[in-house]
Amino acid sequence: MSRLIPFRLPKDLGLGCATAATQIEGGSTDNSWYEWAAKKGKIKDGASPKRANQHWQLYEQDIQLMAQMGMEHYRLGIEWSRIEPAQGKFDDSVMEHYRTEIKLLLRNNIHPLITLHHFSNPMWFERMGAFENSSCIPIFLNYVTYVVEHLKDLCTDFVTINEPNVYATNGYMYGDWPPGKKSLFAAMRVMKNLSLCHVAAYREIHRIYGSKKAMVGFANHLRVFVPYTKNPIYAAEAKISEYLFQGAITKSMSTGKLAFPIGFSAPFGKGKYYDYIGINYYTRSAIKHFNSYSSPNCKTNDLGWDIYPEGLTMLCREQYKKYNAPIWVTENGTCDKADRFRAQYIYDHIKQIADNKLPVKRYYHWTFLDNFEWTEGESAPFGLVKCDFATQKRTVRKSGIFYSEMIKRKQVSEDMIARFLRAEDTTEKGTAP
């Protein structure tokens, strides 16, 4: 049970934040999420990524704010639909825009981590079946090659694909995301093709860099699966759910050997296709009848997700034992509109890293500023920075000031606890905040 006590950050832990292009840039309309948002009832509040945070125009302001907050690392997305508006036709001016943005980050001593695919597809790719179509692999590889060749003098670190399991299950099994299919078999086909796309992209990026060091991996959505009660049937369901959601695809993408039920072969050969272990961690799932619930009597965030910091330690230890590489927490954050418990959430999760001496070298808070949060639209604020979408005014939240001080001071001090954190132990089981 974590108490509110001061602690120092590990000396080799870098802190920063993460965003995704479709969620913040605004303006781009020829992508799968813009089309999805245009359909009635698909987005909770009717919002569209066309507005978002207008970061495409306001990136200088946003990077200046990141610099003022002391961000050391920034994970940013590249919008495929902007870069390749038609198959095989690339827009060099868009690439130059991203180069300008990255140069500004570097001038402010903010280290970039580039995400090549974060849920959004160009519509020409979506119409041809996207990652359900086996021809996706050379198409994705062509895009990756173009981007990396244009950034190799500025960047060394890449996320090939963000949360492939979330993309596959939400879009192809549950039907809540584009393209809205509801087929387990389709979801497995997509997981297979995403695995092969990652392996091919990993090999290609290292070919481009040659002897120059590059750090390539994928951002893996991992959660802790537990039975809803001590019922042994629920316990078995939790293990099966964990394997189908994250175990099989993690092995497939990491080793190149497709795991059942994704596949059986190793088309590109078995190997090690990661230079770091990327973990996106938010919550735990309590499983009953193969459905996911919040655990009984557990504190939850605004979306009803369990707040369970201990899960980060469990997953880091498990993944490190299996794959033995530096861990980057590529996303971690919480939905908290009133900013009542976000600072506590950050404290608890980073304290897990410090107290348990986890091999975590980077931590990226999700997210920098409130954005278009997929099917939740603009209604689910995860940001350290509040965004008034109507005026595009940015305001650093109290939790953002706390995180900024943590970065600059490399510790959580007594006075920071007094100013930012609630007095009670928020990891203790109780009622939801």
Given for the second form:
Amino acid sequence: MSRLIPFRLPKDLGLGCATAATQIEGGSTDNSWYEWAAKKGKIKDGASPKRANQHWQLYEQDIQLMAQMGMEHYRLGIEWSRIEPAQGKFDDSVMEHYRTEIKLLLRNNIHPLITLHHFSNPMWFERMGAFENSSCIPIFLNYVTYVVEHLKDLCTDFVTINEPNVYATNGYMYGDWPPGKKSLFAAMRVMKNLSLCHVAAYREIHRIYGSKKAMVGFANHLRVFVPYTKNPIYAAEAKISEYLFQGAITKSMSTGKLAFPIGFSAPFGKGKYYDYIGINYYTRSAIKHFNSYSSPNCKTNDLGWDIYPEGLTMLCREQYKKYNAPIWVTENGTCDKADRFRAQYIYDHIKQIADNKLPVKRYYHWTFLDNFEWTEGESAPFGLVKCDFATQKRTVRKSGIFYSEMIKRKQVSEDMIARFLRAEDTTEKGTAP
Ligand code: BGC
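Other form of same protein, the form predicted in complex with beta-D-glucopyranose, not the form predicted alone:
Every chain and every other molecule in the complex is listed next, the one we just looked at coming first.
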């Protein structure tokens, strides 16, 4: 455990939380994840996003709770399959639902950041080959135009695409996610098309906003890569893995110039296609034989992921140096079923931002409440708020209360350390909303 010292939060650091539509809304069945979950053995506990958190119905209660917790920012997703159930046919009533939800956030002084794509596709799009098919660009753009035109009076901030590298590698290289392909070439094609979709969407959103300010970027999954031991071969492998997993895609998405091996050209012109640097940071990868392991003797979370707060500083510094824009930590969080170390995780990561004076302007904790965690189903709780999926009862975890106090008091005080971090037994003692 790191030394526990009180600290003040930077005055200009906005704090909040993030979710994704498919992971919380429930009900929607016409998307790639619903189909995937219906196949035997794809989701560890057999759960389906059809249930999730029923947030589509319970959004008022959830926003109420966010407001009570003092959230200043909320990153929320739009479910493409609901908005455009058939190609080119948009459902205005769905859009109206999102507008109502966003208005409620605004009334509660919670600033929305809209994610346009977060891992899930409408089935009609999936059947066409989704982002492997180069015709995806005008199709995605059409959806983006519709959504942004309908939100431009309410929102200013957008994430075009969430974690293009995770989407491409899990779905097209490792085959663990829809559509279950195992081809490095397919993964590269997908990264290329996602880069172009992002650039096109960035330009389109700014076209729609004209002289009005909009903040557009993508949520980039970044890890720290290290060799498993001091072996120089592993060191070389770590460098190559880092470049293939995140270096090339970051450059392609940010500059519009496709980087080898994703591509060579700049089909939409070279430029600067981000207004903030969006970083989703969770963990470190120790590389041996091009496989990723947890580092020897490192603390890990319930999924075996290294807990390595210093990595946030390393990545923020590196990205800021390369891309020079305000940083928004668009996701950071951990899987901790018993809520034993989540408060400490939050403390350690936000302390990195404060102590090292990182140019981070927003921090979105992943996640607001336990959700449908992709292939882990309902069994990997990342929530500040616990969800009993059968009853849909929400309970704020002790770490959630800690985070809430941190936001409200803009500091971690000695008494907070005593109550939340030093207490021997920090397991599950939340409160009902
Ligand atoms: C994703 C989230 C996911 C989280 C935890 C991120 O990679 O954007 O959708 O729930 O990690 O696994």
